[in-house]
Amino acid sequence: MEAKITATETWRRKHRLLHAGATRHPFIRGIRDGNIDISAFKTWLGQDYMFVRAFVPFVASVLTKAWKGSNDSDNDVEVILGGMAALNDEISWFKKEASKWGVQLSNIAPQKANQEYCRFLESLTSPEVEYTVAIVAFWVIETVYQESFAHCLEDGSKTPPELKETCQRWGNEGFREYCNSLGKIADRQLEKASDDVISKAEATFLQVLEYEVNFWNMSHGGT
């Protein structure tokens, strides 16, 4: 008997080309093939730790949603809650990397791109966001990142050893199952949503597809 597709892989099947934009972008390329611009790295490394900061309470409110809002709590806690304690790690991370490469995290200020998507990820920590809707958000976002870094890492890549551990950190397998789980969460909750919550899921799926990319190209040179 054939497995029946899910709606989040209905929805990357349906909408490929943007999928492929943000996991698959010239930025994510470059490291890849070797040929990244450092300058361009290290406006990534500046924009994303001032995202990352803006990412927390958006998780803390998901998590806030799942204790309220799930058919299966207990389990949904426990996998947002891992992903929540991970992040204090990142951040960290953030901070050393920043100090290898000469940028000066205080001195940086959030651009547009960034601006923009830390707004819309403000805006689903409302209560009036369905649980159902923000984890959709929560999952596409981690794995854009997990898609997209564990391409660098592939047989044939050329990434410069100086760019491993950053590939590593989000394109790792333990990362990829903790993907797997927001995207079964997700997938569970969509099963028993309402149509107008499934069309505002797939709508921030979307959404957040093109944040990634527009953040991708505001590291890779744009704004």
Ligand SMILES: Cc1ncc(CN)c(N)n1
The other form holds:
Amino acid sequence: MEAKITATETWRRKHRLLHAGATRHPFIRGIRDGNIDISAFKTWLGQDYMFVRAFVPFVASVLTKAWKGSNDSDNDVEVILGGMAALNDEISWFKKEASKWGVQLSNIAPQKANQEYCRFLESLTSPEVEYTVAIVAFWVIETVYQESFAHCLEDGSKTPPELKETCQRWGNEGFREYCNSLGKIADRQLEKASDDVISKAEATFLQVLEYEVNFWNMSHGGT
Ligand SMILES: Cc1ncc(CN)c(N)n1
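Rather than the form predicted alone that you just supplied, could I have the structure of the form predicted in complex with the ligand?
All chains and molecules follow, beginning with the one already shown.
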């Protein structure tokens, strides 16, 4: 018997060009091909540190929604809490990495694409945003990074040794499994969601991909 295609997989296929735009961006290709401009990498590092700080309250809001609104809240809360713990490590890692590259985190102002993305995250923290919509956003945000950085570690990649640790941070197997757990929660929620919530979740999936493309563009010299 053929396995049923899940909602998240259907969207990935339906929107594959935009999905590839987010996970195979020139910034990522530059790392993978070994010709990344290090100043673009440093821009990304500083801007992503600011993004991650704004991401924490968003994840906290998803955790609250899971606790209040899920039939399997014990499992969901544990998965999301694992994500929060990883973010705690991520913040320490950004500080260490910034000092290694001579990036002054205290002097950085968020660029336009980053501000817009953070505003979008903040809008998703509203109690009016359904848990299903929020968990879809969370899943796709994490998965874009997982797939992007895993691409830089595949056979045949020429990722510079000094960037391998960065790629490992999101491209490792444990992070992939965590993203899969988020995807399973998203699909379980979508299976029982109304058409209206499914449409909102699909629109959110697309918005996140667009914000991710803009984020990479910014690091690559965009605004
Ligand atoms: C922009 C962006 N998107 C996703 C991630 C993965 N937490 C991140 N650090 N930054």
